[in-house]
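We begin with a single chain expressed as structure tokens, specifically the form predicted on its own.
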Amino acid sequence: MSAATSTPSATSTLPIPSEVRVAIVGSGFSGMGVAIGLLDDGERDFVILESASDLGGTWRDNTYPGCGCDVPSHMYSFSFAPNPDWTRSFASQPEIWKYQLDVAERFGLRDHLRTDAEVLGATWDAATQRWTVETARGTVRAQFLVSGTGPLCEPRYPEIPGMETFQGTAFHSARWDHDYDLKGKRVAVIGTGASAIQFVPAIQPDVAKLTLFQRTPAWVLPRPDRPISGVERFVFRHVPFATRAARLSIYVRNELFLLPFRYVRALRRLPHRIGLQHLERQVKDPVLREKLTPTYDVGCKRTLLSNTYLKSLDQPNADVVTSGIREIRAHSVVDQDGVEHEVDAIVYGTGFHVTDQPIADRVRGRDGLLLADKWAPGMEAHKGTTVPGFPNLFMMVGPNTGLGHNSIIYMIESQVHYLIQALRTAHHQRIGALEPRQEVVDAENEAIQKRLQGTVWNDGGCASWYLDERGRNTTLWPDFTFLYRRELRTFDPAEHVVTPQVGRPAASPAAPEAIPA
């Protein structure tokens, strides 16, 4: 299995507590990002909640051959905890897992976390301000929840007739089967997305037959990855500048694919040209190489980078199939041309739940209002973080709070700083519980959909993950994230409905100044 060694911990022995200031669901980079703000602010009373048995999210979760990250490494990483030890520029899985390891432990976060306790639900009750907390373990009422367990959580499975009825192996990229052994068999991959990008290069010199199932082609422009040396590594570790230098240039590279994108519709004619040359150089025959040409602006869908995922295409024991899917059998998938195509094995490439995302199925706000129904006309959120009807309910990486361009732990740490200022506020100002008013998210989504309207990722000529079944794009930030981070930089209250505490105080921190940011 490749995945990095957990420490072994206790934490799944550690007692629920019965009642804390903050919950916090999921312990991947949003979970961690939070802890870490609670912590540096003098916060003490938290609990983490994780379903899983060790900490990590997506990253612990994804383990398919390939796996890695499309962020080069010293930008896909906290700002307040830089890791000079990157052995790539795009790091891989272990790695980026073994990074959230280290960083657990440096501050101290197993003292907070709690495994195997999968929230089951969570209901507001306003007359003691708490939220109440089912786990798999036992409940915790908590002022604040938050939420971090993101977008990328729950696999998602196309709905295909005869799915049931297959009687070989079939599972998931996200929940890869490391005790089945491709080698040598018949495989069919349905969906080519980022995941199936990574893993058909890793698995196609081994199996017998690879069957992709593609039902639209992608932009895949070159992969920069190259090793980091000895001696870059040496620098980074004694000049602590050298590490911030790499990801500003990082992130300053990054944010100009934005103007393309957004801002200069011209310019998205130089990465279309960069994905032609590169499918050419790639692909020689011109028959495969015209299924694997988009018909669709670069950057619609999620612009992927590989060296190898188009080559490997291009190889004897290599088909791709772009007819579409009639039905699955016993033993074969079955193309809209009626083909048969018999396998041994189906590896699910199709994402992730990203526009209905499970916990909203879990949550119950004021009048037991359930999210998934508050939800149902499309997701929306006061600065991607909060929503009406929610009192003290915090969303990491919430609706249109994700990047078609840079690192989303920019966006999560601007909002653990936005986070940190509400807890502050509410315990200065006496407030025991908060929500955003309707009229102002109203009028913030609006701005947020015609700043969207002309974007690369709406007008672009595709249908993507980005856009809900209505067709409005409630998962991305439609500008420079610098922007997102000005717009989080301070809590209003002014634009919540804030009801007075009752009871006895919530306890507080020191609160002193520094946030990481």
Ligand code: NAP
Given for the second form:
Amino acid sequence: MSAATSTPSATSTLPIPSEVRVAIVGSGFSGMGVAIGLLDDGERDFVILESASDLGGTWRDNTYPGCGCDVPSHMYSFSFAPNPDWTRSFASQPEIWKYQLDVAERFGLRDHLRTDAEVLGATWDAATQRWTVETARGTVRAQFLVSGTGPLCEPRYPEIPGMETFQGTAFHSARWDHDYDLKGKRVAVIGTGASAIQFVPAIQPDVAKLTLFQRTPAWVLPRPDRPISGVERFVFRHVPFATRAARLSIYVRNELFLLPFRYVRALRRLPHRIGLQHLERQVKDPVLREKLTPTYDVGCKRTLLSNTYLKSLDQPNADVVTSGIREIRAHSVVDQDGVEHEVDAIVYGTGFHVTDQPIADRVRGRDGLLLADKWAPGMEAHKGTTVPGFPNLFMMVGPNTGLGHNSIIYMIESQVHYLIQALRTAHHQRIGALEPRQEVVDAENEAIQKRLQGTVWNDGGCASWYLDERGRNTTLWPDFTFLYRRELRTFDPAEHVVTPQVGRPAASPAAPEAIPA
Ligand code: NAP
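Please supply the coordinates for the form predicted together with the ligand, as a counterpart to the form predicted on its own shown previously.
To see the whole picture, the full complex is given below, headed by that same chain.
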């Protein structure tokens, strides 16, 4: 598969500055959005710390065959940087990564980017009101710390007896081994999530044998993907507001999914019927069809879109195993029925550490409190962004900001707006440290959990990574996304414990100049 290539400028390898106002961890869509927001607000005193050797986050890391986005391209891009040149209605990974690289050049992000600078730890120092951020390339102190590492950062591997004894080639979908040629090989795939349904049909025609180990069948709906014609691209490039209009229509269409998913249970029958029809059209073998028929409501797990996945499983070289995996041996995977499937390679399409993100093990707030310990009973934040006990820390795509129905970039832009408001408030009111009040966060999260009751994500009859190990949904925003944006329109110091800048009295609380949402 062709991947976008980039030419990182020399600035990425510049030394880590000793002190900045804002340190951003990660350079995916979140980190980029924050950086552009800061520049737009006239703030240049920041650094983007990236562990890899180039920017891009999950769209840099996921290069598996068939990788693409299941949110239409004109909505899966920054609102302030529309791309009239998308070549398909659903963009592929190389095109999305190229978009990120282009945006980075256009907004001058590389001057602030430091690559190969994995954040090893960050500790709040109350005396100086600074975060001490240790990276693989040195230490930087920052007044504000923004985590843009996101939930799709760290691949999750299953725990299967004997995994380590496997003698063939094994890799995770997010760390695809392009040096290993799957052609003519016997390949086991574990997982049937958003990633697997994209790479399975891409590799199935080439492999000798594909054995898919399915724990739970996925609802797969038709993917209305098509090339965007030259004429359309001409219109997007030259007709004012054409990309905005396209974006708006996608946005509204996606928001309508809230009706079956949250508001009108009876409407869930509609996507259910579409899913069953799609399955019937794509899979002729009735036994296989039975195996692939989900028993939960559409939307309970992330709804998947594909015109090729189901069909690719109804091929002579494909086999779907549903009994579960008992163990992995040197050259085989043994299922729960005791059948040994000999394979040359295993591809883990088993997802990411979503509710136990690694960054939480590296951030220490007030009194040495570890974010992972704070979140041990479940992830919670104020407006999905700030956390009691962690002054001046902002989590992009934090708890209950994920979406099962629309573009995460809309949520990211909402958070960026909020962050800028907070920074302005801190500046105008000479606030040295701010953190949300625990009672505010408690009340807010109780309300979120109430709103999630009865939604398809909580009550749709499935187990999903939307829910943490205690069964609490700490990942999804429960409502229309414009309601989230409305909640983040203004930063309210009264909801926070604020500490004046060290050595300076707090200014009278004048409202910072509002910026349009
Ligand atoms: P995922 O949705 O978490 O799916 C993981 C799969 O692995 C599930 O089918 C799961 O089964 C299975 N699994 C996990 N442990 C297993 C075990 N021990 N034995 C057997 N099966 C096991 O991961 P993903 O497919 O990588 O997708 C993650 C997220 O990435 C998506 O939900 C989406 O947010 C994002 N993504 C987005 C796009 C896009 O188009 N925008 C594309 C790819 C990924 P169960 O279902 O039984 O748990």
